[in-house]
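The chain that follows stands alone, in the form predicted alone, written as structure tokens.
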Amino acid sequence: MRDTVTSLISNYDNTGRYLDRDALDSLQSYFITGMDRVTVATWISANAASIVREAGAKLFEQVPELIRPGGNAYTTRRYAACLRDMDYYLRYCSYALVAGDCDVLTERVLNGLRETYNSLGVPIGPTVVGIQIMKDMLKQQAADQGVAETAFIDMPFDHLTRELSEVSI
């Protein structure tokens, strides 16, 4: 798994360049948000089950056809699988938040996910909605905990939704 520092240094090393002002500004931004990243990751770790449960409730409120007969989360098994997947996304987004890099999401979550979901008939649209709900919840909680700038929370969640949204739904 890569992080902001190793990714940046690797990119500059591969092109044989010294770190320039842009690179140093990027590193400074990463380090400035370091404690906030750890604060959010700690909160996620301590509250993952309730975050997923609440996000799932909001998702099913927004897209109720998922839990109606014939919906993709209709049976207990499918409902549990939906929440399991949301937990999986949340966990890997927490890794990406701390790393400041989305490589872990691409390597561990996205590679093969689209094909799997398409083959199982899992609707991508509601998955994207659920990920966005979790992001919004985390941003609100971070603000409530005194994190002044929450934009860094967008990165992993937006990466997932952007990559998943490229699939025809």
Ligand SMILES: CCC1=C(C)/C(=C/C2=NC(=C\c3[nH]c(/C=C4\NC(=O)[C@H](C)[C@H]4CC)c(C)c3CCC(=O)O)/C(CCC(=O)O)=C2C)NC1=O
The other form holds:
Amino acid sequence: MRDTVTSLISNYDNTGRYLDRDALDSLQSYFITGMDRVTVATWISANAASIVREAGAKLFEQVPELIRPGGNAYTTRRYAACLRDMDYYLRYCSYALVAGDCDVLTERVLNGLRETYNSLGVPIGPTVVGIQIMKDMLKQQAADQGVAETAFIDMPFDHLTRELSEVSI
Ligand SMILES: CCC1=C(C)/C(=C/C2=NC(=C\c3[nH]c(/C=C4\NC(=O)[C@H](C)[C@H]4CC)c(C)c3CCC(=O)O)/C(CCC(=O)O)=C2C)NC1=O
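Given the form predicted alone above, what does the protein look like in the form predicted together with the named molecule?
Entire complex below, previous chain first.
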């Protein structure tokens, strides 16, 4: 599992180079956002259950057929599985935010996920919507808490939706 610093060092070490201007710029932007990353991760940890519940409610409001007979999240068991998946995405995104790197998502979340979703008929489009709803909620909350630049929050959520969307179903 990698973070901003370890991936950068391993890149430069592979070619035997000293850190150059580009490397230092990217380290600097990571460290400058460091406190904000921790602030957001802390807020996620303390509010995960309500973030997932609220994002789920919004998702089912936008795509109500999911929880109607025939929908993939219909029945209590599948409804719970759907919210549990949203909770996985949120938790792993909080790790990736702190690491400043999406490697943990590739390694722990996306590996084999396409195949699983395809075989269970879990629809990708609405899953992507759910992930984006959580991202928007977090960005709003971070802004409310005084985080001036919230763009760094996009990275892990957009990585998940980009990788998931590549699935052809
Ligand atoms: C930590 C990494 C990790 C992930 C990501 C993960 C996902 C995951 N989601 C699953 C099921 C599922 N996932 C969903 C999710 C949804 N259905 C919808 O309509 C919505 C669009 C969406 C919620 C947003 C549902 C409903 C199931 C159960 C499907 C079924 O059993 O028929 C399953 C099949 C096994 C199970 O039910 O537990 C896996 C492995 N498991 C993992 O260990």
